[in-house]
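What follows is a single chain, given as structure tokens, in the form predicted alone.
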Amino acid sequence: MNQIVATMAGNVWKIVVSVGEKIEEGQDVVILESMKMEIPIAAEASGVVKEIHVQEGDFVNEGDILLELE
């Protein structure tokens, strides 16, 4: 099972995926914003959205994981 974790402080302005849904390794899954700039998070490895641990609005710390892959 494979994490996504955010990379830095910030708001999770947009999930760009779904559950279900097959990603690749690379693909930007969730959209932070923080101090006024947007800052993708893309997927470290191919998988399929099991679970998005976040909801649009919420803020998240630097290591916080986002959604988890199988």
Second form
Amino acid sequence: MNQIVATMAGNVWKIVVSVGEKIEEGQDVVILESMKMEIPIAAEASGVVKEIHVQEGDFVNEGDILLELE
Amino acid sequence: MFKKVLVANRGEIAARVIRTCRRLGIQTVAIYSEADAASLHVKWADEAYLIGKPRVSESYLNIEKIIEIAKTTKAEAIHPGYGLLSENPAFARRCEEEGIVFIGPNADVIAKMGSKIESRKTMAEAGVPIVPGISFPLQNVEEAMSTAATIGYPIMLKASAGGGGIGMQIVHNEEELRKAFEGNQKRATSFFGDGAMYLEKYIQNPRHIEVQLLADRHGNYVYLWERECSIQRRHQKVIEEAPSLFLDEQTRKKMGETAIQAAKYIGYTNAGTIEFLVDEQKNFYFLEMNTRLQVEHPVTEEITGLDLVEEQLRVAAGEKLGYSQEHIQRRGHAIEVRIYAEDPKTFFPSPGAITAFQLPEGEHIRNETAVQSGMVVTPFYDPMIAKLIVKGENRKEAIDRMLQALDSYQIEGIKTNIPMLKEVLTHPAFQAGHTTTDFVNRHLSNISIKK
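Having displayed the form predicted alone, please output the structure of the form predicted in complex with its partner chain.
Below: every chain and molecule of the assembly, starting with the one above.
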């Protein structure tokens, strides 16, 4: 199992994957918006999206879990 | 002159406006969000009011709340700073309706210059050179392709409502255009609620040079020379200087006079800036007009000896400009760097707590900031946390002084772009004046911008 965490504080602008989707290492999964910039968050490993912990519009802190892969 | 002014902004620019008001004996009212309670702009103001939660949509963009505070505190005028509501015609109109002076041009002028398509059309009518392109939004991707074929690649594709580099892309061929058009149109619609797209010829190796102007309400206009703002990252300015090494006297005069011609045509009042793209042959083309104070206005102040905020206040209060064009001085060379809370290699933001903060000091050094040691840089606003401005007798002296000042700029706890600024300033190409807008990507090592 693999967790994808926010690399910085910001708003969740877009979630670009859905539960059950197979994703590749390096693929963007969530786009955060911080300091007026879009910050793509990429998966560090390949896997299937098991659970998404955030919703679009949520505020997250650095280190918060965005989603889990399996 | 006004007795009391509300400053509808935050951070360094609010603090900077308040400083001039205090010097002129004008009372100031600050507004702040929950995230900005510790900001210097709140401390420096005579009165300060909490207006809402950190997000700008719930605080600094709340027009009715700001109007209400202005009325309650009996502020006669509102200074909008830059960004936020500064170029929002609805806000300017609400001020007008309430009998509050909006320190800037009137709402119609703001609206006209705020649309890239409309402003281009207006400037063409005013006889200002514009980049070959179209003055109407593209219907669809097919029209984009046929128009691009007529103008010739490379093409710059732009969202009409875009800004700060968002919604712009260079495309080199049909395939790139097809991809970019659909993606960018979708993004523009979701970002700005307006998917209108247009395109124009991409000028190779351009410089971004802008002309500062001032206009009073009695038909007097002056230009305060130019600022060279070509050093950019993510299409946002990083280093600005005045004057521009690239312009000769003849071009400088022609650009200044063209800016005045444009301002007269639209009945402009207050401080404004016309941005031009300048090609390698020193042809210049209208890019956009900023109907407000610019971030980089201090370099103009340093070489002219004028305080632009004071001039804005005087013009808004109905005073005449106290000088004409031949009285505008141009002395020495000034450089400004923007200190961004960001990773110097990837340019990604770096919010966090500032654990140590010590500014450089000296006769030729000017600091603009609203942060202090112990404060937290939040993810809610622009990453620019400070500006550093130096002046020298000439460009070389200004560069040397800037490098010295940056060496003693102490900021800990967050990442900043200071290493990148030093890399630019020490680069032989910068020192030789090869300042084109692609400088950062072309000359800097190890830059890793993720697209």
